[in-house]
Amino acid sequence: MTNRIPLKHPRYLSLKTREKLVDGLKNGLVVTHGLIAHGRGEAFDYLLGEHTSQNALCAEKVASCLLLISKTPVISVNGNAAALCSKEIVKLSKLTNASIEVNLFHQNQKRSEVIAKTLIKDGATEVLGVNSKSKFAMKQISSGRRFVDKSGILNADTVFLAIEDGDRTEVLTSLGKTVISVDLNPLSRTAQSSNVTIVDNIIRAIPNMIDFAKKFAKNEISELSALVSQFDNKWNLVQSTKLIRHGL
C-alpha cells in the first residue's frame, strides 16, 4: 500500500507509518485499540512540528546512556512498537545489551508469539515474555501488563517502555526501577511518572538512541553516569509542554 503514496505527498511519512500499523493489524501484531492510540499520539506530533526537539534529543541521549550503564536493562515491546520499528528495537538492544520482552495491555498468547517471531526475524536472539512458565503476575497492576517475565522486567534495573502505559510506569518506579518512556503527550501519567520521558515519535526516537548508543558505547561508566545525573525530567516536560503551546 505504501508504494501508492506519492513520495512528494506532504504527509508521506505519516501515511507510511499508518500503513505499517494497518499491516501490523492484518498480520496479528496490532489490535484496533493500538490504531486509536497512534492517532492520539499523532495529534501531539502535529503540534510538535513532527520533528525531534532539542530537549527530546537530550532525553534520547540520556536514555541511551542509562541503558548502557544499567546491569539488567529491558526493552518492553508491544504490538505498535513491533509493527513500526522491530529492526531498530533489535539493533538498540544489541548495542546496549538489553533484553527484549513482549508485554501487552490486551494480553493474548498468539499475538505475543507473532510479535516475538517478528523480532526474531529481525535479528533478536531471544525474546522474553512469551513463555507462560516464566511469567510472574504483579499484583499492583490490574491489566494484562501485570504478567512480566521473571528474567526480564521483574529482574530489570532499567525498563525502556517503547510505548506509554501509565499504570505500569507508576508501579515500576515505585518498585525502584528506572523507567524510560516514549510518550508524545508530556502531560500523561506515563510522562509524569517516568525517570526519563522522551517526548518524540518512536520512529524518530529509537534511531536517535541507536546513534547515541554507538557514540557512547566506549565511554567510561563514570562519564555516562555524569550525563544521566545532570538530566532533569521535570524541566524536560515543561519545555515539551511549551513547545506544544507554541504549536497551538
Ligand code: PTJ
The other form holds:
Amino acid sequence: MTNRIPLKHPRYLSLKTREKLVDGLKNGLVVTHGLIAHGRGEAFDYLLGEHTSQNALCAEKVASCLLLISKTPVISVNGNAAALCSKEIVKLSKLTNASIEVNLFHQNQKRSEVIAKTLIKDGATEVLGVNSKSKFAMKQISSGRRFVDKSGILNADTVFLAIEDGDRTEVLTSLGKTVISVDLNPLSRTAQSSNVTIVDNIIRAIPNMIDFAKKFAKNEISELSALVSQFDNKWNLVQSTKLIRHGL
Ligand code: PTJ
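Given the form predicted on its own, corresponding form predicted together with the ligand:
Time for the whole complex; same chain goes first.
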C-alpha cells in the first residue's frame, strides 16, 4: 500500500504515516474517529516543525527512566497507537518490563482482539485488556476506557498512554498513578494533567524512548529517580506552547 507514495515525495513520511492509519482502519485496528484525531495531531506537528524539540527529548528521557524504575508499569494501547507503532511498543515494553494493555475509547471486543493479535504478531508475549473475565469497570471514568485489566492498569503504578482524549488521565493521577502521555497538543486535558507529557509525534517519541531505555537500563535506580525528580512538567508544557507560537 505505502509503495504507492513516491519515495522522493517531499511529504513522504507524513503520507506514509497516513497510509498506516488508513490500513489500520481497513484492517480493523483504527476507528474512523482516529483519522480525525490524527489530523488534529498533524496540525500541531506542522507548527512544531515535525521534529523532536529539545524539551520533548528531555521528556522522552525522563519517561524512559520512569518506566525503568516503576514496579508495575503498563503501556496502554489504542487503535491509532497500534496502527502507527505496534513493533516499537512491544520493543519498549520488553526493555522496560512494562505490560501492554489494550484500552479503547470506542470500546469494541473484536477491535481489541485485532489490536492484541497485531501486538502478538509483532513480538508481545502477553496483551492485557482483552479477556473480559479480568476486566474491571472504573466507575470514575464514563467512556469505554473505564474497562481496565485487574492485573494491568488497575494495579499499575505508572501508565504510559498516547493519542488520547482527556477522559481518564485526571482520574488515573487522582488515584495516585503516574501518567506519561504522548500528545502533540500541549493544551489538551491529557497533556495538562499528565505527570510527564511528551509533546511529540508518537512515531518519533517511542523510538527515542527505546534508545533511552537501552542507554539507562543498567543505571542505578537512585540515578534514574534523581533524573525523574528534576523534571518540571509545567515548564515543559510552557516551552512546548512557546514553540507552537513560534511556529505560527
Ligand atoms: O482507538 P480508540 O477507540 O481508543 O480511539 C482513539 C481516538 C484517537 C479516536 C480517541 O482517543 C480520541 O478521540 O482522541 P482525541 O480526543 O482526538 O485526542 C487525540 C490527541 O492526540 C489530540 O490531542 C491530538 O493532537 C493527539 N495526536 C494525534 N495524533 C498524534 C497525536 N499525538 C502524538 N502523536 C500522534 N501521531
